[in-house]
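Listed next as structure tokens is one chain, alone, in the form predicted alone.
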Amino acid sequence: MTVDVRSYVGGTWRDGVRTTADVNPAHPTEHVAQTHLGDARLAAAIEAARGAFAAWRVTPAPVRGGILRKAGDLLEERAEDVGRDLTREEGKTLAEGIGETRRAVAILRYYAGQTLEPDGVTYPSHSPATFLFARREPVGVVVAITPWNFPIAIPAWKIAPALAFGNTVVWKPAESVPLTAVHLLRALVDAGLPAGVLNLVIGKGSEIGDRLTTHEAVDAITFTGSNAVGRRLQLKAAELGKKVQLEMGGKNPAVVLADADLAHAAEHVARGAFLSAGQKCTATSRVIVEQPALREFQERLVALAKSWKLGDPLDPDTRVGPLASEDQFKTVTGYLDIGAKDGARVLAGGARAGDLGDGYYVQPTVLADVPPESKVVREEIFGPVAALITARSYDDAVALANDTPFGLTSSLFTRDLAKALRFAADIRTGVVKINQESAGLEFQVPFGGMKESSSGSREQGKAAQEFFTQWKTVYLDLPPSA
């Protein structure tokens, strides 16, 4: 039985102007859902959010937190079903799908807790008659635009703080993962979220994106996606005076020094490069290895790439599932073709998995001898591809790691504490991991990138409050005594 997926505006499910199939990337002939795509008329969701804002902003913060907490409980009860649907429409393994759903549960509960934290501060005044204080208030109507690669965790870490701090939200998920989006929305609605506070709009960004982000009633936009789309959005929004938060691409390095535990390093580099089929903005893409360690490390990484099972993500033995879509498959195989033309040497993988039917499977790939100017080294691939680069020394490795327009995450493998601390200072990325894979985040700390990976703001943890609130300073003098 095919599930119909619709937009949700002002507490009502809305039919679209046309339908499209939500396909399983492991078996593209299988339709997970039928999606009703909307058009620019979905801007009614912004009016619904604006209408709901007045009441939601004055709802006591602990009451807002109670709804988030209950939504987390409901999502936890449904985690296995939600994770399975996530796997079927996005392609990551079942363990990853369920794990991501449980991460969303934890995020909802975390921001429920944040509603009990102080929301202001008092200051000493130069006047003995003045009570001087500042408090945080919600920004207003927030548009959240989220990607397909983490279809429930990324929306949770945008929507939960937005709601916790008193904003109303219009959420546009990637149209390729609508069923997972509906699961998150249902948990919040079933938990008692009032109509209009969260609105779900499903449609192509090229058709509804501009209308959503330029509408006069929108106060802020939080976006995760490609650099090209993000920068265009930022320019348009800035002209209209809207607050903008961007999280975009990465070309994340893992640096392996000669003194590292090479078995440990290979395992973590493989995890960062190949899990979720490499479809993470934090995935390891460049592996910079100090010369004395290159041969042994290379052998270990290649062995893992060849031994990890590629296959149906619902199979519990599968470590690497398919790419999320035909477009993504074409993009990744296109980069492999570029690598071949540029003279890259394939040590493992390097092609489509021809024995897995018509699914969008690309073998975990390790490349060597890739020219430094190759697009394989310079551009984000978003697939299970790791390019090995040789470094002469620590300083050379850091220079190579920083030689990119991106600056999202990085990792270093070493036993030398001094070099670990030095690397944390030398590397220009928003997240630094020591003896860990470049991917994998904790939700209670700030997340974001430097350079072209971000607009400079930070998501998650208490840092989220900076974007979703604004300061109001109050000078209060008592009236003169009679």
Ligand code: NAD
Second form
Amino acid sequence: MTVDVRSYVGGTWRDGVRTTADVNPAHPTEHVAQTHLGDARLAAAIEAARGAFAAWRVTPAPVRGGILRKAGDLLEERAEDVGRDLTREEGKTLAEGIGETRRAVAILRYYAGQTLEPDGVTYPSHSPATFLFARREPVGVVVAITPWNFPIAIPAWKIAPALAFGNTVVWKPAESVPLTAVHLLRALVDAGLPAGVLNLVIGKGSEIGDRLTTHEAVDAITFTGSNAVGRRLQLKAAELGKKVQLEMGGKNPAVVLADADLAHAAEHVARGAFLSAGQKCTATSRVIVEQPALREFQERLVALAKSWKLGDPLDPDTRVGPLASEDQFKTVTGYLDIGAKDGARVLAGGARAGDLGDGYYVQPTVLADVPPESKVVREEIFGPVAALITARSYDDAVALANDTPFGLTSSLFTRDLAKALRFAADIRTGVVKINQESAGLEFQVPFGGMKESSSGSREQGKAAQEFFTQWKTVYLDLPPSA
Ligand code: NAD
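Instead of the form predicted alone shown above, give the structure for the form predicted in complex with this ligand, please.
And the full complex, kicking off with our chain again.
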């Protein structure tokens, strides 16, 4: 039986104006669901969020938190099924799909806890009669636009703080992962979220994005996705005076110094580069190795790339699943062609997997001798591809690592703690991992990038409060007679 996936507006499910197939990237002839796409509900969703705001903003924060906590509990009960659907429509392995769902559970609970935290500060006034305080209030109607690569964790880390701090939300997930979106929405609705507080709009960004982000009733837009879309959206939103937060691409370096534990470094570089088929904004893409360590490190990384099982993501032995879509497959194989033309040497992988049917599989790939100006080392590939680059020294390695317009995450492998701290200061990325893979985030700390990778205030942890609230400062004098 085909599952139909619809938008959810003002507390009711809405048919689309047309439907499209939700494709399993491991078996593209298998349709996970039928997705209703369309735009008729767009204005209604924003109006529903606007209408629900008045009551939601004055709902006591701990009551809002109670709903988030219950949603976390419901999602935890459903995690295996949700993770399986996530894997079927996105392609990451089942362990990753269930793991990501459990991360969403933890995020919901974390922001439930945040509703019990102080929401303001008192200040000493220059006047003895004045009680002076500042409080954080919600921003209003927030549009959340999310990508397909973390289809439940990223929405959770936007929607949970937005709701916890009293905003109402219109959420547009990537149209290739609608079933996972419905699972998150259902957990919140089943937990008692009032109608209109969270609205789900399923549609193509190119068709509905502009109207969604420029609508006059929208106060703030939180976006995660590509640089091209994010920057365009920012320009339009700025013209209209809307608050904007952007999390975009990366070209994340891993630096391996000569003194590093090379077995550990190779394992973590492989994890950063190949898990989730490299489709993480935080994935390792450039591997900068100090000359004396190059040979041994390279051998170790290549051995891992060749031995990690590529295959059906529902198979428990699989380490690397398919790319998420045909478009992704074309993009990544296009970069492999560019690498070949630019003279890169393929040490492992470098092609579509030959024996896995018509799924969108690309082998974990290690490239060497890629010219520094090649697009393969300049642009985000978003696939299981690591380019090795040789460095003469620590300073050379840092210069190479910083030689990119992006600045999301980085990692360094060394036993030298002085160099580790120097690197943490020298590198221009929003997240720095020492002796850890560049991907993998904890939800209680700020997350975001520098340079072209991000714009606006940080996501996650307490830092999320900055975007989803605004200050109100109150000067209170008792009446003279009191
Ligand atoms: P994308 O920019 O194509 O799409 C992201 C979202 O924007 C989708 O929901 C899409 O439908 C929507 N969209 C598309 N056109 C739009 C428009 N004109 N107006 C409004 N919305 C529109 O990105 P993607 O391919 O889904 O995701 C991959 C990208 O996301 C990569 O660049 C990756 O690095 C980035 N990403 C960044 C982070 C981060 O936290 N920095 C995390 C995950 C992914």
